[in-house]
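A single chain comes next, written as structure tokens; it is the form predicted on its own.
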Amino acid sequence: MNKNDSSIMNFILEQNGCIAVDEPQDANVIIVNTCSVRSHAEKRALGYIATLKNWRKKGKRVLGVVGCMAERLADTLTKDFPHVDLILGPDSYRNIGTYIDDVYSRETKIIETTLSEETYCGIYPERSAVSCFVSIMRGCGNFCSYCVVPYVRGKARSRPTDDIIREIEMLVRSGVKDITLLGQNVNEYSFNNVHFADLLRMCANIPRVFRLRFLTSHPKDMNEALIKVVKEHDTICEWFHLPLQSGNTRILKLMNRQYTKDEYLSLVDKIKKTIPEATITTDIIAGFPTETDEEFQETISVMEKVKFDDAYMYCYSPREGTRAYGYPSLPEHIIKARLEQLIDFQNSVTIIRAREMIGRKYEVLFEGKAKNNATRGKTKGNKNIIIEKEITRGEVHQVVIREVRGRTPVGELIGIEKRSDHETCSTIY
């Protein structure tokens, strides 16, 4: 979401006459876009902001801090970082160019953190990347007990359907091939009786759309209609990111996740039966308050049953203002030990899943360079693939996997499918 917001701000700033530079020391405006999901992210941002004090002193310059941390810690930033000129919450980017002009002309500081109905409708950043995000909604109203997002990004609101379609059409014309529909919970998308499965079908039917993904889904709102749409459209990638967070029903209730362990496993079973080749990834929190050893082992048990292709795993991070902030925390050494166990287990499964790819053929969209003149690409199932050959970014190749190095499948070209507006061709090597 922050990457997408940075694209929006960059577009607005360029429309206001700003020119992007490659090095911070060459800039006279620096905008630090921040995250508040975990305390580690805030600490890193605060540390970086502190290092910009000397940069700010050199000439007439503007330092802005924006995003979730700016929304949450505006008072702290004002008090402890007087070299910050501009503090904007996630709904205040539309006027960022005007605010910077005001800081320059009036030599003042500006703070704007009002949450609103903003969806940045009508703003279509120009992008030349192979893959990009398209935000379909903002905010969240689920209030998971550990999560600060509803407090710093406001309530869930959906972007107009026709506005989403126009942006995707523009991206396709500019050559973008891999588009991810983005939201805190895309499954809750609803605008004028168009729900997420409807939107996904409409986007898949846009002419010349090559690949379509969505992120992130909440298990409580994933349904058979959505799974069916993915199965029916070759354009939609068979990758489901379904945050589990915990494999124990009591902890899930304490987290206010609104599903049980059995309901989660039933959902995964439906996906695998409908789309056997589906890739399923997840998020898991280690050491949620009051979690017992037996309850933690239930999470490991769910991981054993599902065999996730990959997982993002984190220590529980207390967030002030959330319901879980008042829960009694577990000792830090227990939290870290559980995280290590999660990581060790998932790494072993990820390697097994990667080795299962050996000998199989995949359509790979190549996105950029890798080490030693190799090239990195992605399958429809969101698996990173390495080819030991320089390949033009944006090309689509048929690849067979020959080996796995560490966790990464390494492939060999067996053909190329170059897809353009006018032709499809195949070459066998």
Contents of the next structure:
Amino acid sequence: MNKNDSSIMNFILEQNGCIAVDEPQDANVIIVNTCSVRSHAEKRALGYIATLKNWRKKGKRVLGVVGCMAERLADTLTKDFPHVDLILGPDSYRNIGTYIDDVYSRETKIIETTLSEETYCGIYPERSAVSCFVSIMRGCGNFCSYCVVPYVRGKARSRPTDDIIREIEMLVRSGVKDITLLGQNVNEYSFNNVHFADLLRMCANIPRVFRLRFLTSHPKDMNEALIKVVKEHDTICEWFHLPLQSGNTRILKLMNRQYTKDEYLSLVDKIKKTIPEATITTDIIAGFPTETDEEFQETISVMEKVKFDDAYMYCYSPREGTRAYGYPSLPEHIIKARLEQLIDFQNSVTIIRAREMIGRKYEVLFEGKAKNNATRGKTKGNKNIIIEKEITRGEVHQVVIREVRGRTPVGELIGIEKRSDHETCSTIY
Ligand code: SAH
Ligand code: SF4
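Switching forms now, from the form predicted on its own to the form predicted together with S-adenosyl-L-homocysteine, please provide the structure.
What follows is the whole complex; the chain from before opens it.
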């Protein structure tokens, strides 16, 4: 989400006459986009902002801190970081150019943290990458008890459907091949009676769309209709990111996730039955307050049953203002040990899942250079693979996986992929 917001700001800044430089030291303006989901992210951002004190002293310069941490800690930033000139919350980027001008001309500080209905409608950043995000919603109203997002990004609101379609049409024309529709819970998309399954179908039918994905799906809202839309459209990638958070129903209730362990498992079953080749990935939190060892082991047992292709795993981080902040935290060493166990377990499963790919054929979109003249590419199931050959970014090839190195499948080209009505590559191997 922040990557996408940074593209939006870059675009607005360029329209206001700013030119990007490669090295922060050469810039007159630095904007630090921040995350608040875990305290670790905030600490790193604050550390970086502190290092910009000397840079800020040299000449007429503007230091901006924007995003969720700016929203949450505007007072601390003002008090403890006087070298920060501009503090903007996630809904205040539209006027960032004017704010910078005001800081320059009036030598004043600007703090704007009002949350609104902003969806950045009508702003279409230019992208040079092969893959990119398109935001379809902002904010979140689910109030999972550990999560700060509803407080720092405001309530859920959907971007107008025609604006999303216009942006995708532009991206496709400019050569983008892999588009991820983005929202905190895309399944809640709703604009003038267009719901997420409708939107997905509409986007999949845009001429020359090559690959479409979506992120994130809340398990409470994912349903068979949506799984069917994914199955029925060749352009929609068979990748489901379904954050589990915990495999124990009591903890899920405390987290206010609104599904049980069995409901989660039956959803995964439906996906696997409808789309056997689907990739399923997840997010898991280790050491939520009051989680017992047995309850934690249930998370491992769900991981064992589902065999996630990959997982993002985190130590629980208490966030002030959330409901769980008042719950008694577990000792840090227990939380860390549980995280390590999760990571070790998932690593072994990820490797098994990668080895299952050996000998199979995949359509791979090549995205960029890897080490030693190799090239990195992505399957429709969102698996990163490597080919030991230089391949131009944006080309699509059929690849057969020959081995797994570390966790990464390594493959060989077996031919040219040319999907109907879409130019892909011109070389025949
Ligand atoms: N909207 C998305 C995710 C948003 S945050 C969703 O509902 O899935 C991304 C991930 O960060 C979450 O899935 C969760 O696993 C993790 N996370 C959020 N708050 C956290 C906290 N306080 N401590 C640890 N991990 C957290
Ligand atoms: Fe946070 Fe839950 Fe909303 Fe995701 S769905 S952003 S975890 S409150």
